[in-house]
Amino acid sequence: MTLAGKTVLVTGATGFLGGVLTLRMAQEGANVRALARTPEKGAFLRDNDNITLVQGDITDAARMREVIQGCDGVFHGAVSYGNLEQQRRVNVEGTRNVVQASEAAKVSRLVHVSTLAVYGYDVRGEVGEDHPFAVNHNDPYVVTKGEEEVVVRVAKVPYSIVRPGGIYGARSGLWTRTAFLTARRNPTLWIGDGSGTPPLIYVDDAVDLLVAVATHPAAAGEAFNCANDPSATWREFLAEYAKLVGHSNYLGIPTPIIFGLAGVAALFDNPDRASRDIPKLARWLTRRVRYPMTKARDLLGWQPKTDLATGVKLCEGWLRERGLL
């Protein structure tokens, strides 16, 4: 099964993952409607005969019905990172609009981009797709992404859900730009011995899985983790970026010092200040967790292709273009 010659909508098309997905779909012969609230951000998608930039907002139900009508498939990746009210309006109600418009258009597959964060940030050990979602969480992103999935799961069209981890690659803000800026310091300063395991996935691999679930019959009604298994450690991840500037020096701050300083700061700081979150962040950065990819392998015959060293090396050109390297 292929999407070549088919019409698909990509929400969040001007973002990092959505942009790579849009270009990939167009390259493979799909007619892509690239949804953008501000089409100016989609300049990099122009001059492609298979891509049509369409202005719209997923919170506008009528507009969603217009842009999805006539589509064979929908990739829904638009997201908000605002406060709880804003995220519910965009992430949950906006997703509801996309689902209902997909039902009206009778699309053959709705692919929803979720996140590994639905399990929460405190999980340890092995976390498969059937692991319970985090409840009573204080992070709006965790809450609303879980609520999104509830909306998708009652869709009256075939759907598939992909839960990516930290997506790195050219144009990634947090997992490439910020990670590189951290790693290029000599020595690289981090928390503890760096043995915590971030859930990483190279952007092309994440796109590969999205395409696979859009076209594979066995993916209908299923959710899939999307992270390298096993994950590299933080120290290994940052070391690959450090290699780009020619050093391999690492300095870990003992975690008891981090927790101690955070505790002292909390005594004198405003309760709403970010310093209150330092212990939580330290625990997240030092946790060891694995998100098995056996389901995607067994059902779809799919697994990530890009090893860490190759993925980071592929970011080098973009980092140079940005004047960071």
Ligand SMILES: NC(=O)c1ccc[n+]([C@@H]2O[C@H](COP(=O)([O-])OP(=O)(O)OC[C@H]3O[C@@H](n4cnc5c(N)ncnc54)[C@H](OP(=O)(O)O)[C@@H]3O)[C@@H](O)[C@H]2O)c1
Contents of the next structure:
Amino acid sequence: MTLAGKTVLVTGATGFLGGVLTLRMAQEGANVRALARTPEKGAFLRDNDNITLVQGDITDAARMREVIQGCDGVFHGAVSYGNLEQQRRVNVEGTRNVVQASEAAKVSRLVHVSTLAVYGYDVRGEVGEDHPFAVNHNDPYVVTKGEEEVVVRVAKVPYSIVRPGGIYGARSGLWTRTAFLTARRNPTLWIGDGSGTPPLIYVDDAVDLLVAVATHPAAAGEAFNCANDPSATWREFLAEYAKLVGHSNYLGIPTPIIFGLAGVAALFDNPDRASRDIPKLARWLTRRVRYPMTKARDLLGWQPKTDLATGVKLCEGWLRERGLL
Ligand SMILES: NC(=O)c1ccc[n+]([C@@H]2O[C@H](COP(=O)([O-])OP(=O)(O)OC[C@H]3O[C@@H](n4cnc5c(N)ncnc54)[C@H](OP(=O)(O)O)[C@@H]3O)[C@@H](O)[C@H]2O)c1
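The block above covers the form predicted alone; next, return the form predicted in complex with the named molecule.
Zooming out: every chain and molecule, the one shown earlier first.
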């Protein structure tokens, strides 16, 4: 099945992943309704015959019904941050509105963008799609992304869920801008030997899986991990960015020193301060975890195509444009 000629709604279209997805869907010949809470942020989507910017907020149930009416498919990627209450209001209740509007419009597929973070940040070893969610996590993002999936799973329309790892590519704040700025420093200063494994995926590959699940019959009612498997290490990831500025120097601060300093700082610090989070962050950055991609391979014949060196090189133009390189 193809998406050409179909009408689809993309939520989060003005964001990083949703922007690339919207342009890709338009390129595939779909008629894309790009949901923009703030239409000025969608300037890069104008002047494309296959894209219509539609103003709307996912917390507005009536508006969601209007914009989804007549759609064949919905890609739901809008996300908000903040405290638990704020995230529940937008991420969970907003998702409920999108699900109910998709049911009313009888869409043939609702594709929901989740995250590998639903398993929590402490998991190690192999984490397949059946791994339990971290329901009592202290990060509202982890909790609400898990709760969103619960809402999607009772949808009375065919749905598919994609759980990406850290998505890098042009316009990525954390996984490209911040990672590049960290690596640019000569030597790159990092924790330990850098052998921890961030689950990474290049943005075009994440979009490719979203498009694949939208049309594949075997993807209905299923959730898929979405990351390169096995993942590169932090050291390898940062080294690719460092190559862009022509250095290969790495300096790892021994982890016992980080934990020791954080422990001492926490003794003298306000309990709400960030020093309390340093050991948690250090554990996250040094853990080794694998998110097997066997389900996407076996059910859909899908695998990520972009290796790390290629993906990071593809970020170069944007980093130059932004004056960072
Ligand atoms: N980036 C990653 O590394 C990563 C990794 C795993 C999973 N994901 C998932 O991928 C999806 C997209 O992430 P992203 O990083 O591309 O996000 P992003 O760049 O932060 O974009 C979020 C989008 O959601 C929109 N939005 C927020 N609140 C809204 C509301 N109430 N109504 C309508 N739209 C609203 C934003 O619109 P405004 O511009 O108006 O705020 C923006 O277009 C999310 O579901 C996220 O959980 C991302």
